[in-house]
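In the form predicted alone, a lone chain appears below as structure tokens.
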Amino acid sequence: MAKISKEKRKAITILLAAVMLVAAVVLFVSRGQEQGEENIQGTTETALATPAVRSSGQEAEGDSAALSSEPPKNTPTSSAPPAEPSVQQDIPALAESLADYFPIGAAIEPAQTGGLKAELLKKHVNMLVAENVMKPDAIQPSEGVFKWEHADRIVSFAKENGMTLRFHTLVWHSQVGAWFFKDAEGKPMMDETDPDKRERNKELLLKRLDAHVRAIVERYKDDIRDWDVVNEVIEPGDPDGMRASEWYKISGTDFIATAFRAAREAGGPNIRLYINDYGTDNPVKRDRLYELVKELLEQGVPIDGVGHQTHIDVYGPTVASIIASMVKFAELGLDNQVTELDMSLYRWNDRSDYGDQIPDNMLEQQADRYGELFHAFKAHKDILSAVVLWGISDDHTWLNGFPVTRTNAPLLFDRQYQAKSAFWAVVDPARRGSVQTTAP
């Protein structure tokens, strides 16, 4: 065997030492990573067990709590896992429980006329309204081009299941085709400064509106009794308290009178025509709406009632203020309907989020308020002819995306279509505490 030189032995020794050092480092890092993963897992589990609160980054007016990074101080949520979506057949039907008082309805989309959601609707409501597909741009997206398919689907579903219908809405400042407000040359009417041309634009706008209303009412007059003719025309912060929409800036209040008159002429005396708005519990807005309606009635405009949207929350407004508005309009000989009822878990200027686990005491607070509200509705059934919820279950509600994206639960049935405590507060308060409910 050849002798290994001194220099080679030294190199081998250094190489072996380096290999041993690398092995030691790898072992150390591996153990540290395992420990770190255990720590991360524990932290994640803790976070998942805590209700998440996300701030939108937009300062909430008058409510610093909305910006807090701390979760709301509420009682824990139920630890029971959510049930699979199903329709409970062994509970009272909402519509039947209110049959001696008024119809109860829900806003829906065409896709909800099939599947479990349809079964939930068929069990519990006897009135429907289209959430979006009967709004102006959905039915007549461009002049003379009418899209009836989605609206027809809801009408057919209602008729097949013995439900009455509300129409929402013939006129609105939102979700309306821009073509309405362009002159004969395709230019924006609002840009016109010449008085004579502005008057011709007004005539053109009202002619288009008249044709729009007549086409829709003539199609559905035998299927739909109650109609939201104009929607959200009052805005106390705008000049004269009228919403400064393109409708109003071009035509004044003539668009309102035109729409009501066209609807009556096309639909006959048996349909009922409503002016619909939100925040009607606010005395300032209520009184301006009252003044407008009174003036229109004196002009012979055929208004049958007022629709009170009633998008409220668990904190306000008071039930007394909601009823006071109905009483005021009833004094004009008008009917009242609650047209878009839901109840947010958050104050109107709160941007926080309970996350997926809503505290039980918030749901109980909501139930208390639903119970109080429907008790008052039933006591005033002589001036209130219908109550319509803006949805049927918490999995589909505009409040999950407004004013920020978050978890809300404003309706009587949870995301698995199970009856909430609020349902029992409306249907049978005596059973409310004894019924096991699932977490939303």
Given for the second form:
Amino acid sequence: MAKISKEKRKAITILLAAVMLVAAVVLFVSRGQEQGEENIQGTTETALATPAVRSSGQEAEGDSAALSSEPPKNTPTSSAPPAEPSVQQDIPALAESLADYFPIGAAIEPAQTGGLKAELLKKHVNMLVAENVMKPDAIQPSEGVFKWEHADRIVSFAKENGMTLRFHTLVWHSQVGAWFFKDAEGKPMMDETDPDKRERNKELLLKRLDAHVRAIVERYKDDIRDWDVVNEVIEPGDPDGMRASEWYKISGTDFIATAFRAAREAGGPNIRLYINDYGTDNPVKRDRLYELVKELLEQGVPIDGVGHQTHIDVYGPTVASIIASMVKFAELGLDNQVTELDMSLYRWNDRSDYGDQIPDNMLEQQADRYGELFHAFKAHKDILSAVVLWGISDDHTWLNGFPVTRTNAPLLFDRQYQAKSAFWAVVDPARRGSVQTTAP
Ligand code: GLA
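Same protein, different form: I have the form predicted alone, so give me the form predicted in complex with alpha-D-galactopyranose (GLA).
Below is the whole assembly, all chains and molecules, this chain first.
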């Protein structure tokens, strides 16, 4: 056996150590790569999951919450992601099924004039109302500065699709620019104690109101027939039953008379002018409203009808009390419109949240009540000239954020725009509980 020199042994040891080192480095790098791939895959899954969580259609409507990586708080986060929204073409159109009775409408935001929400509206309604963009602060945010763009967009969409419009609202105590109530020096009119100055402030307020009403009515009088002139002026809890708003505290009921007169003068005899309020079924509130309207009519104020908001819930009020109020105003020679219909799943003072577990029996109870309500509406079509829902599908409703952020479902279509049991109760009760996506 050949003897290995000391130098050769040393060289072999170094070589072996180098080979082991290379092997270790290769192993380390390849483990690292696998780890990296896992991370990338994880990120991809998260990214794919996000649109599924957002599939309520809010993104298309420009809802900023839908653009964040967190799911909107009021979106059910069930483990099975909800189906994407789609418009069922093989079901009857709501407006056609009610064609012999009254137009049926929905509240809309400008962003909903495109995309799937627009398709849903075009299929089912023949009347629209702006959910926000025709309110005082949206149209005249500061004195003499009129913003027409958003309101115009809704008017154009309605005209292009053969829909009529309601105007909401010329006057309201909420969503109104503070500038209306500042005196000539920019101080709050409410703080004024000098009677002469108070009188001048009242004149200034009514002059501003007159200008606001005329500018808007002149612009839209040929496009919009039905107008909410004043909104929510009755409040039984306030002194003498009139809402103690800045309008009322500064001008008494003169702001109401001024707004109706200006609207009539600017719009002529063909537009119809409404006084709009919620809770008009409540006998105390109804009677105070009746008394006010009667008084104004006697003074020659041109009021054509009462708008009944009809924000109700599955528990109340009774359908009979809603109809009784319409009958009472009809006896005064007035028209009635249901202007903001929706039906919460919760009692008005309940702050709980079903989350993604809305019980089926609640949706059925809602359907029963929607059925009963529309049955009564149809039977009273001679005193009721329009029914407008405050939205069209449950993904977009103020009731997902009021009185607390939670999951509510007050409308006829669900978050994926599918017809709910309530839709069928209104359109074709025989099809409630059937497979609702197949053709009849
Ligand atoms: C009231 C107003 C509407 C709307 C709803 C809630 O009913 O009349 O314009 O703001 O509240 O969103």
